[in-house]
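The chain below stands alone and is given as structure tokens, in the form predicted alone.
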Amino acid sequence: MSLNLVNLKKVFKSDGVENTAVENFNLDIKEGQLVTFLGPSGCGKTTTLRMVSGFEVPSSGKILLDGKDITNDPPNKRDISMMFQSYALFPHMNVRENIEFGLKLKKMSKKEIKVKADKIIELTGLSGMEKRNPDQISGGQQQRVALARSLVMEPKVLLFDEPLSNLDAKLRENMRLEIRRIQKELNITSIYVTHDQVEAMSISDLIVIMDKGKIMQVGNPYEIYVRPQNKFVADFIGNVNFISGKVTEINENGIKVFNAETKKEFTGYSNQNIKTGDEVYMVIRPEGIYTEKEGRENSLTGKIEKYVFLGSNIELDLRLETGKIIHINEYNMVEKELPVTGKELEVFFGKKNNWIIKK
């Protein structure tokens, strides 16, 4: 089922002082797609994803599932599933019972009922489980659990609120992978709420960046870390480079960008609208920065002030003349020498790594 979200605005009303939580939110969601509502504490990603749900109710704007406008109606009306924080499985109800109770409600035959229990348990890996209560077994089988009650009432849309929060770091990998299969298997469309990274750019066919209520881009993950639309996104997602600049020249081969403080001028790309003399941020991520020139048109020139051995790379900031960092990732450590804190080092990015946005 698609999903469109049209306009939204949810203002919360507190001693007659307004604040906007959400604001001038459009996007439309195609079946099948998972889309991740991503962004710091406090920016309206679960206000957005509770206004879907029908928890909230919207202060202006539409929501369409599938063409039908569903604004207006209540959570149990919607034919709409939410996995939240906590996995909220009744204690006294074993694994079967605790999936099977959605499909009692709506009194199904008892034969219906197993046959869809039977097909959910299997899907979610839960197969052998299924007399045990939830306290006898581990958080990742009760998130299985969670997951399972929800899908085995078919919903059109199935959401998720921060679902992994309460797993330890190997278990959300691993959950987040299934939860993945599952949706691709069923082809189910979903929203997810997450304030991780990782999580995000791991399991999403798009992102949403959202920052104090509004969108700041909505692209899949190779967009959203790649071509950043804006300082925000840049910043938020991975780590980054800034280095300011005004544009000198724009041709076939590029964007020339002059930076005063380095008295360099950098070649990079952008797709957004730039025009010579505009102020801008060439954005350089550090493993795009490497110690061997081969063709890079860049170059910055700096002392190594510290760094760091991970094993499969190292990371190091270089303060330049000007007296500021800038970091890098080098990889395949094997084939290059340690660095020496306090040396004087060149290194190179092509223009492919120095993608500029509009300040």
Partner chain sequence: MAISEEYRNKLKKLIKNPIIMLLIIAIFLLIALFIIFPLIKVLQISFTNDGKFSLDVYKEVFGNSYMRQGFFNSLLIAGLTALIGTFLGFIFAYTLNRTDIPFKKIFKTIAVIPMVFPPFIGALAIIMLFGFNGLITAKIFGVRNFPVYGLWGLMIAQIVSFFPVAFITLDGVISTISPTLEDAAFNLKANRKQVFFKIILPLSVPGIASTMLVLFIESLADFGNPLILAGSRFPVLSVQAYLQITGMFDLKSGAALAVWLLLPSLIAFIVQKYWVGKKKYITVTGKPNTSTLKSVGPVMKWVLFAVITVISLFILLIYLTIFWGAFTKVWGMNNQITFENFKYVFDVGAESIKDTLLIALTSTPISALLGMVIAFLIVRKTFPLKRTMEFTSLLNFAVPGTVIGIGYILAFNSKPLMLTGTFIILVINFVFRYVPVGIQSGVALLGQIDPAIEEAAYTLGADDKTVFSKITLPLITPAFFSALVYSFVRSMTAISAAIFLVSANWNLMTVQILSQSDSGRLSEACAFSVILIIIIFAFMGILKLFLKNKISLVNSNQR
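Next, report the structure of the form predicted together with the partner chain; the form predicted alone has already been given.
Coming up is the bare chain, nothing alongside it.
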């Protein structure tokens, strides 16, 4: 089932004050895709999800499921299941009753219900706990009951609102893999809200980066990380150095950018429509900066401010003459010397590691 969100907008009014939670929201999700919403708190992730599930009425815009307008359908008439952050298990029903709740409403035969429930209980590893109440099982198990309860409905669309945020790190990783495996196996179109970048990177087909109710970028994890389209996205995902400048020349070798503070020219590349004279940011990831030249066209010089040795890598801060701090992340220090604080150092980065975006 494909899902299309067309120009969605939601304005909350409270005490006469208008608060735009979501606007200009356009997104096409193909059948079987898992899309994550990622963004700072309050950026409208939950609100969007609640419009899709039917708990909020959009101020304007449309929601299409397989081309059919479902904007005004009540939640129970949509083939959309939702897994809540708080699990929202029915406290007065045991595990099996929780899982079978939706099936019973579908008026299936007893036998069919049992077969389906058994299968999903097996799949989510809940065997042996069917008779227990939600308060008699662990957080991770509750999580799985919530997942099973949604999955057993074989919904066309499955929504997750920070489903793993209440779990510890280890369990979170396991559950994340499990969700992805089951989602792929059953080919369920899904939207997944999270605060956790690693989580988003590891399970998504598409990532939607949001800020203040608007989409900042849509792309697969690689595109989001390597080709951010604006400063917000570049900054939000991973660590980053920004150097601003003005485009002086564009040729087949790349884009030349002049930085006034360092009085240096850098070479980089972009997929944006950049012209000579444009004010731009150069986006340089710490792990793209090296201490060896080896054919890299750009360089920076400064004093080593401080460093942290982390085993597999070293995190190093370099203070340029202009006072700006550049973060560097170097891997595998075994064959190299440890840095000395206060020492002068020249570092290099190639044009492939210098991504250019418009200001």
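Residue numbers count along the first chain shown, from 1. Quick caveat, the model's predicted, so the values are computed rather than measured. What we label the rigid core is the largest C-alpha set whose atoms superpose within 1.5 Å from one form to the other.
*Asks:* Does residue 135 move appreciably between these two forms, meaning a CA displacement of 2 Å or more on the superposed rigid core?
*Replies:* The answer is yes, as the C-alpha of residue 135 shifts between these two forms by 2 Å or more after core alignment.
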